[in-house]
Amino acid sequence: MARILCVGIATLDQVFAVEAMPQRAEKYRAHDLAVTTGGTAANAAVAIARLGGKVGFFGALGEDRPGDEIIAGLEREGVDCAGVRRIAGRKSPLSAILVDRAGERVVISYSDPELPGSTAALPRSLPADVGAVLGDTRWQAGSAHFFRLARETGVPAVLDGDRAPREHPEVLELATHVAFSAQGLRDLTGSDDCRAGLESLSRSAAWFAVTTGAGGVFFRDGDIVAHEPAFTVEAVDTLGAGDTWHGAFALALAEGRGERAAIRFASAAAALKCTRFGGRDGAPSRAEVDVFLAAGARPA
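Using the sequence just given, produce the structure of the chain by itself, in the form predicted alone.
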């Protein structure tokens, strides 16, 4: 079985379920609470593990209690955290998240500006069993480092483009596959039109896509922009859905699926995640995705 390396941020998330988003400064009560690991790359790693993949995570955390909880949470899910560097005097990332009855969320996060820091301690080559690398934009230097190694080895290098990579724009050229959020594509291209935004990137050697939630996935298919619809589900919590999508997509590529088949697999995993509260805790198992697809689930 191929192993996936996920590179980027891991957080400790406190996820509050509320009836509606606060509109003024006063006290509010939540009707549910989940305390779990989060973060773009870490959520993707958990999704991969639940889908049956082998996965290792590279990032940096403080030597503090939240860091201990993050590591423990990831390891319980089967994520190899040997690549996590602990740094004394630094604070591990934390997030407070509100999720309303429609499944929409507001995220308030803190990341120590000194994390994750240098790439000097990262390996100089990929282990032989690595089938893909997934990097986020929270640690762009780390993503760029591993993408170079992936290019040298000839394995997929997937960038979760939830925002434009201003600090290290070379990750766009080093990645073999870039899947933006709608906001990330807009940040980079200035266009609110997903098709136009993707078309403006057509000269790059990378494969580009943009995930739009219920609007499905637009992607470059040769000289055209194609579209794969999303699956229709009753959303309870969209937190972590995009991260689940990227993890499932990277795993599918590592298993040898083509891009369109990988999109469908990833979209099914993300749809199931949206039906469950708790951020990444709602990521589905491989059996659940297989049953969902075998039962005749159809995109919207």
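Please supply the coordinates for the form predicted in complex with another copy of the chain, as a counterpart to the form predicted alone shown previously.
Below you will find a single chain and nothing else.
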């Protein structure tokens, strides 16, 4: 079985369920709370593990209590954390997340500016059993490092483009596949229109897509922009849905599927995640995705 390496940020998330998003500088009461690990790359790693993939996480954390909780949470899910560096005197990343009745979420996160830092301790070549690398924009130097190794061995290098990679823009060229969020594509191109944003990207080697939640996935197929609709579900909590999508997409590529089939698999996994509260705690198992697709779930 191929192994996936996920490179980037891991956080401790406090997920508050609220009636509606705050509109005034006042006090709001949450009706539910989940404390879980989070972070784009770490959530994708958990999604991959639940979908039956072998997965290792590379990133850096402080030598603090939240850091201990993050690693314990990832290891409970079967994510190999041998690649996590602990750095004394730094704060592990924390996020507060609000999820409203419509399942929409606001994420507020704090990352120590000194983390994750240096790539000096990272491996200099990719182990033979690695079938894909997934990197996020929170550790662009780390993603760039692993994307170079992936290019050398010819395995997919997937970038989760949840924002423009301004510190290391070369990750856009090093990646074989870039899947933006709508926010990330807008951040990079200045365009609020997903099709126009994709069309404005230079014709580089990478395959480009943008995930838009219930609006489905737009992707560049040669010179045209194609669209794959999302599955219709009752969304309870979209937190971690994008991360689940990226993890499932990288796993499907590592298993040898084509991009369109990988989109379909990833969109099913993300749709199932949205039906459950608690961020990445709601990521589905492989069996659940198989049942969902076998039951005749159809894109909207």
